[in-house]
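Consider the single chain below, provided in structure tokens and representing the form predicted on its own.
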Amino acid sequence: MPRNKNFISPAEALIPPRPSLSSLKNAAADCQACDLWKTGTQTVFGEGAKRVKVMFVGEQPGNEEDLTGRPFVGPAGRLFDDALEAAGIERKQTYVTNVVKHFKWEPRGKRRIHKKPNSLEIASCRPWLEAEIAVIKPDVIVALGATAAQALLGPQFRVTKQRGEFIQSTLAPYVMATVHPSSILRAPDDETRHLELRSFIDDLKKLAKAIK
């Protein structure tokens, strides 16, 4: 659906003129564009250097990310780091962020369990992601998981059918989608988890060849 050019969303109104990553992060700390700020500890903005070739985009921060204020530092983030290393990619040479910048959760006993963000929450947060892309101008954007892939490439996109492929997009010269590391952790047994991790690393190796 085309955006009304005369309408400025709450998130867009916070984006500073001539933004940098640091000014965007500072501005996003005050974002109340959707109701997730009420239950999230803090905004979890993207992290990485400005001059990088690859931007990874996940769904949303998890429990540890919400508490620390940094993306991809929980169990899925540690698996992600290991997979990057296995593929020959240094995380410090990438930028990592999420489609939604606040942790959406539901209580289960004493634990806070991830809950998938809805379309309104994703749309409300999209200006931040667009601003990150505009500042970084990555050569490759990698969507991690279905939520990120569909937010970037449209609701009809299916990671199961096109994972690891380079997709034509106006967002960056190359766009790829693969699974989110958290899905590997949810595998029903060790054998499946091992196979899923190997496939994930294979996707990242294909990425490594493209950026070299």
Ligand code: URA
Second form
Amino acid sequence: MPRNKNFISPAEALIPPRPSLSSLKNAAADCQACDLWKTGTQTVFGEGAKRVKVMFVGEQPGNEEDLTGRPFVGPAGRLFDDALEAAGIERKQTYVTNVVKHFKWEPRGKRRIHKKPNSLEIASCRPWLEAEIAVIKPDVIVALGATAAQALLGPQFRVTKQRGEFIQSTLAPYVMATVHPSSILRAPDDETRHLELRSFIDDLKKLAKAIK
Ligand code: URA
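Having displayed the form predicted on its own, please output the structure of the form predicted in complex with the named molecule.
Up next: the whole complex, starting with the chain shown before.
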């Protein structure tokens, strides 16, 4: 995972010795490594069993995730669940997490609108993601969307060009990036949404085949 060698995240100091998923989750609950803890309701840590082959990495929790404390449970999560099912993958056989573990938002009227995390917030949160990968040691890591893909594979990575391809990486035997489910929800019309959903399911089917 590319990292800035001149920056040591304060989160490094919070990683417990010989971490487990539950000790990591407990420690991350108190993380103040960047300022997002001030506006997020809670840390939304990754979720899933330890012995899974596939790890999905999204960008950051959204509104519903922030309120419930669980990743991918809002509208994008529901689309993700349907796509997983269509590809023959059970969500409970995967681990789902995010690059940034607090919801970044700005007010618009009464709503809280998602705001993209910046490079400092991503770098501050990186120790948690690295620790999750080290504990789970997944066979496949799938980045959902450009923020996750670039955090995992470098800023030159282009989801538009390389989606659905297995990428050579030291992170896991198989690493792939595809679109973020919320980009499918934002499609301008039903036909485009349907086509984009099909391509997303096709990408997931490739990884289902890889782990068989
Ligand atoms: N989008 C993400 O990237 N992650 C979530 O957990 C929810 C929405």
